[in-house]
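Quick heads-up: it's one chain on its own, the form predicted alone, in structure tokens.
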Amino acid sequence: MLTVAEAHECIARCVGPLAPVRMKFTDALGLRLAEDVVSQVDSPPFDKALLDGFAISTADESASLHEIEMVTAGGVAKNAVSSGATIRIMTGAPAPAGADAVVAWEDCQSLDEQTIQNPAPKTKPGAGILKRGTSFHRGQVVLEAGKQLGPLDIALLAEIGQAEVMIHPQPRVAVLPTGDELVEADQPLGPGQIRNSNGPMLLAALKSVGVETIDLGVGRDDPIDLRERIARGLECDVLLVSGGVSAGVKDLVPSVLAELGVKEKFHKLKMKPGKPLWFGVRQEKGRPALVFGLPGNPVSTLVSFRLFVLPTLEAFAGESYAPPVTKPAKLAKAFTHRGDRPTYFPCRRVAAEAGERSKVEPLDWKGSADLATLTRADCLAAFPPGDYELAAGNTVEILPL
């Protein structure tokens, strides 16, 4: 059996960014740029008024200034500011020719409806004006390759007129829970049956990170049915099969995958929960399809998804593959560990004193099928293998859920 670290190394060798595609910038939220974005314009594109006021020349020595025009945002002054003259201007409008400052209305003294006392002696050149190209200039890289686009980046793309961008697309992921015992949530339970919870959980987890999903339904413990569904799933970038990968009589998934050309990379890991995890790759026409055979128990499925599937999806979408990052926290109560495998134990954060490190409380978890307890967890504590007891206050590494 591989260790968790060895499994990460194996997966990292099998995954890389998908080929870049060109996409409308409005559809690229959350995706990573495949190339630098270079602005073809200056920002602002002209000397711009930063406030509502009067455009003046600070070199004008006139005692008073006569208002000759008013210009609003979207308009352009027809006249230039000359000696003894001023132009009323609104925020965002281009500074008129001859003006080197804008003074707020409230800072100007009116002499009559069209005349103000000249504020030039108290005004510095450039006041109230944002010069052309101050934010960035034509030919400047404004967004670097690899950046994940957020709402402000979308706004910036709109500002510079970049209607399309080259991005790394999100992978397409197929989900296939398996087992004769599974029935859907709206169906009554028969003898020996349980409801399909892994399928909805995985589809929801994938939706939460913005990937395109394919729901393959429930695969029955029948080679023909599994083959048809798995074949469809292999048309995607990633196939998540839940159940059927352990050592039971009806655990048919690995053999069906092998028949369809999927090469096993590892099966079973030194971890708890999630020991039966299966991973393989099919290469066809230069395109890899990665397959995760996730354990059937829901907690094992979620832990395996958090540890291995999420980093894989991120690598497909343009990031470097990296194991999830843990954070230190203190135990809020004592904990006893037994076993020769590292355990990822459901915990929840609890209030800590000011200045203290985060605190976590291990939950009363009853094993891999205990989904109800997992709903109260917001992190997993990574306990190393061995038989030992940890007192409250000991530091552990936690993985946010």
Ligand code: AMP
The other form holds:
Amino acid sequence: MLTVAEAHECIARCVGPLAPVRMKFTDALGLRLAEDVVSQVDSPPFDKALLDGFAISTADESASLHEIEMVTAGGVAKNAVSSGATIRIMTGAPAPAGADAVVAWEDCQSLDEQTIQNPAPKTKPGAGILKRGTSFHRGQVVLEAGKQLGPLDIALLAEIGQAEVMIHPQPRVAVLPTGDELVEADQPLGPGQIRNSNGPMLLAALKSVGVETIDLGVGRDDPIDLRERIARGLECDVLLVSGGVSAGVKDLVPSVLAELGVKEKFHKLKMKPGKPLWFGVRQEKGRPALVFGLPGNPVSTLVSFRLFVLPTLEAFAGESYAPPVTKPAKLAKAFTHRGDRPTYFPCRRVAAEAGERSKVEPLDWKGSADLATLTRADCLAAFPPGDYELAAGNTVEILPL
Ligand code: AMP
Ligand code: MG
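Any chance you could show the form predicted in complex with the ligand after that form predicted alone?
Let us now look at the entire complex, which starts with that chain.
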């Protein structure tokens, strides 16, 4: 049985970024750049008025200035500012030739309708003007390869006129919950049946990270049905099967995967919950399809998803594979650990005193099938293996959910 760390190393060897594709910049939110973006323009592209006022030359010694023209944003002045002249200018308009400052109209004194007192003596050159190229110059890298694009990056791409970008696409992920006992949420429960909660959970978790999902419906504990659905799932980059990977007589998923050419990389891990986790890869035409056989219990499914599937999706989308990052927190109440496997235990963060490390409270969790308690959790505490008691105040590593 592999440890959690060994499982991460194994997955890391099997996954890499998908080939870059060119796409419309507005579709690239949340995706990672496959190449540096170099600006083809200066920003701003011209000397630009920062306020509504008068464009002047600070070297002009005339006592008064005559308004010869008005320029608004989107326009360009026809005249230059010459001695004794000013051009009325609005925010965002290009500074006219001959002007080296813009003075706010409320700081200028009108002498008549068309004339102001020359504000040059109390104005510094450059005042009220944003010089061309202040933010960046043509030829400069404005976004680096690997950056995950957020709304501001999309805005910057718009500003520089980069309508298409090369990005690492997100993987396509198929979801296949399996089990003869499963019925869908809108169906009545017959004897011995339970509802399929893993399917909707996995589809929702995938959607929340922006991944394209393929819903394969509920698979039955029947080799023919499983083969047909799994074959479709293998056309995706990742296939998530839930259930059917333990040691029961109806746990047929590993054998069907093997028949379809998926090579097992590991089966069963030293962890709790999630011990029966199965992982394998099918290489076809140089394209790997990764398969996770997630244990059927909803909490085992979620913990396995959080620990192993999320980093895998990020690695497909252009990040290097990295185990999820934990951070230390203080236990708000005592905890007893039993067993030789590390436990990922649902916890809730509680208010800490000022200056104190964040605090977590282990929830009254009833085991792998207890989804209701998990809905109140906001993190998992990783307890190392062993039989021990931790008093309140001890430090534990937590993983945000
Ligand atoms: P299995 O891994 O197939 O042996 O399933 C382990 C446990 O998880 C069983 O009690 C199943 O009934 C339950 N289970 C399996 N699949 C699901 C699912 N999609 N939603 C909720 N519970 C499930
Ligand atoms: Mg089953």
